[in-house]
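Just the one chain here, laid out as structure tokens, in the form predicted on its own.
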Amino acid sequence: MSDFSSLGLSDWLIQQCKQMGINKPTPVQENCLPAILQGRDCMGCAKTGSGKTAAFVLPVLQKLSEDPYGIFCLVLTPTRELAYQIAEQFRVLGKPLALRDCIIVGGMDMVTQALELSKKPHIVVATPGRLADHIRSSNTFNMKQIRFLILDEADRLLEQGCTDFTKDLEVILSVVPAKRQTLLFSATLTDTLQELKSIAMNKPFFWESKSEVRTVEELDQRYILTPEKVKDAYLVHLIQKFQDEHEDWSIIIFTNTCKNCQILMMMLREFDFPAVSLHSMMKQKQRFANLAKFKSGVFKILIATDVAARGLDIPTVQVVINHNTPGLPKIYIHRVGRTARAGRHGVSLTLVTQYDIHLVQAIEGQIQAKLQEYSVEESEVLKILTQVNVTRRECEIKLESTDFDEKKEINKRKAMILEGKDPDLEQKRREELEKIRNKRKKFKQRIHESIQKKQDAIKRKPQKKKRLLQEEGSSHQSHETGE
């Protein structure tokens, strides 16, 4: 393995890293850091935890002492907690530059944000919708300057789907130079990068991890067969054995639902367990709160949705815990990503019901690994089931009582309206697709049952053939013993 100053890394960012405790360079490191230095763009594939921002961080501080102005460079993530830990890691490594950074994400003041920016800082680190806002709204700055573009989890900004980051990716590039150097990152490469790799005009450099398996080796995987109705049994005995076998263990549960999240919390509380949450309803405040008080081990349990599966470093994570089987196998990657970093051994767990088993198929045909069953006292479990169904059934009545789900609905609508959308209209939009898709889905059915009829006709052509020979020879012999 190459050291950093074989790889052109300067002197003072060397000592940057030795101060973090990064002395050898990783293999993303390694590869990618000298091809962005020569000025090429660049698309890095590595499993979670292995060192990517670094590999794109370094690299763009080192150019930036060559010739620092302005707004230099521009990295887009698709959620805000990822946000800061980027900031916080140039402004680590950019220490001895005097390194000037701006994070413009939802939830925060926008004039204050518009401040920032008009001050021309080196660095910006964005949500895409946000940053979109700004260049709509103000001509107090401009990205005509800058050198970089990097797009950190980029098969999730890329893709289409329930967040669709397309109208502002296209506002941002309308106002960023067309000669830059761009680089792409994330843990999972999806047909989308895979089709920017094969059209990309100037050949970007290209390196994904030559690893089959898509997680690391230290991760032990493991899951529970369990039925629904006892699932968050399960969930409160296995967090009670891990507390008192190991203290000090900090411990993330997902879960695919905001109510489901604050559900999950509640409950665990009033068990006496030490438990945050993290999902898109709070307020950005306290999502950062909740995140500080986890991360500094105030919290030892973080229950979040999937706006924490991606990018978040919190190094003492022991177990991921998937309260819900993940549709994707990618969003499995990203959530047991979240421990057994940077050579540190970690567990993941995943809770598998009746309704799951194609989807532990299709994640261990992802990963290229299989999920080892982890063994559980069924009778430790059965002797506080009523008392967990009851307590949670108390935190639901709890949780209506404060209209959660209206102020979801609110939110969602406030949210249109601020991208310049009608919330009424893209709710007929959505009845209309929904249609849409019943009709194809029926009629995929009505062709499927077509085939089926005409393969089982073919079927049975031979066969009733054979019947007929058969009772044409019976027939036959019948008459030659009636002669």
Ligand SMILES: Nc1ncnc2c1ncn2[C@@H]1O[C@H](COP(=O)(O)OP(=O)(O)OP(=O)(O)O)[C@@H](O)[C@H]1O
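Just so you know, these numbers come straight off a predicted model, no measurement behind them. Numbering follows the first chain given and starts at 1. In this text, rigid core is short for the largest set of C-alphas that superpose within 1.5 Å between two forms. Compared with the form predicted together with the named molecule:
With the core held fixed, residue 455 shows a CA shift of 2 Å or greater between the two forms. Core-superposed comparison between the two forms: the CA of residue 69 stays below a 2 Å shift. Core-superposed comparison between the two forms: the C-alpha position of residue 445 differs by no less than 2 Å.
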Given for the second form:
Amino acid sequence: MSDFSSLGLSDWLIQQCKQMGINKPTPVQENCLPAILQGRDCMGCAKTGSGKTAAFVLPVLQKLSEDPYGIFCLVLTPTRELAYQIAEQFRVLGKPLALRDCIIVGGMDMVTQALELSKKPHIVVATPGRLADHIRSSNTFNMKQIRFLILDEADRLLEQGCTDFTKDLEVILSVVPAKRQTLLFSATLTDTLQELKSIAMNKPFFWESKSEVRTVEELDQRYILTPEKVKDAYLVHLIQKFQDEHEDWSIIIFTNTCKNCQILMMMLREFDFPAVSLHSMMKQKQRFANLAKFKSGVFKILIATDVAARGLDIPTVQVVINHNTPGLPKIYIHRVGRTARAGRHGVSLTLVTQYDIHLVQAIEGQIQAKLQEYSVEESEVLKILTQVNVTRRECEIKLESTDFDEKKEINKRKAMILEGKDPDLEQKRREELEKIRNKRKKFKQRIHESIQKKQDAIKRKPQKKKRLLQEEGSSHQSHETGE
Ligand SMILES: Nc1ncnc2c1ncn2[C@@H]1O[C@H](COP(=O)(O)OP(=O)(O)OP(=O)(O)O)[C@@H](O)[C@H]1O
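Could you give the coordinates for the form predicted together with the named molecule, as opposed to the form predicted on its own above?
All chains and molecules follow, beginning with the one already shown.
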């Protein structure tokens, strides 16, 4: 394996790496660093926790030190927390440069951000939505000179998931120069390769880690088969077990909705577990505060939606629990990748109901590995089942008495207004669509019922015939026997 110096990295950066415990390049760094330093576009696909961030931060810092100006580099990333984490890596590794960076994410003050942008920072790290807002509304900065455009978690930025970044990306791509170096990184690039190639147009250097298994070797991947109603009891039991057996422990629990996340947090606190939550219905300041509490080890449990599934680098996390089986293998890969990072060991536990078995099969197909069953003393789980379910119900009632659902509705309306839609018209449109859907459903049901009736009648016919023949036969016989 080469060292950083043979890859062309400057001594001052090698010293900075050493201070961070980064002594030898990881494969993604070893392969992508020289290509980026040569000025090539680059697409890097490597497993979670394999050092992709430093693979782009280091060459950008080196090039910046040779020709420092602002705005030199723009990094786009799907979540706000990730933007802060990336900016921190730039700051730490780029300390000798007196680096000026600026973080542009939603949920924070827009005027302050506009002011920072106008001061021409070297590095801008942004989520696409907020940066596009600044581009649309301000002329106090421009991105005409940027040398590097980086898309971290690039496949997510191009996907049309629940947050669709594609329109904002178009706005951003329209203001950055065509002559630039584009760097795209993720642990799951392959299914968006074609779209990515249209962004990194300059014959990109493509590197993908060779191993067949898409998750890291150090990760012990387990599942627990459970009925839906027993899931929470399993969760409480598992956490209790980790708490009893380990002195130093730290767990991330992923769940599917903001509401579920909130309820689970309340429920675990009722059992005196030190838990905090992270989801998109929370105020941004609370999100940062909760993440900081978890990172510092004051709170040992983070319950999150998929907003925390990608990129977050918290070395102390030993266990990831999937409270729901992820619907997409890709999401599974990122979620479980929050543990077993940078060569450390970790465990992932996925709670699977009988309806999720096909999802597990899809995950196994994609990661090229089998999940192993995790054995649990069921009698121990059953002992706490009623208490856990009652506590959950109490938490649900408590949450219903707050304005949580109302807030969700308000947030939805706000998002629509920002998209230029009229929320009331949208509501009417949705109701109309629902009516049409229901009519179609009823129509289909009626057709299905009438087909069913006809089929039953056809089935009955030969039986009727047979019965008549049998009756005829027996009356014939009885005539013959004189009965
Ligand atoms: N060469 C190295 N040697 C040791 N540790 C490293 C090295 N490079 C990076 N690290 C550390 O590895 C950890 C994971 O790195 P990073 O967050 O960049 O992973 P990633 O590949 O981006 O993961 P993900 O796909 O989950 O975003 C970080 O704490 C980082 O400081």
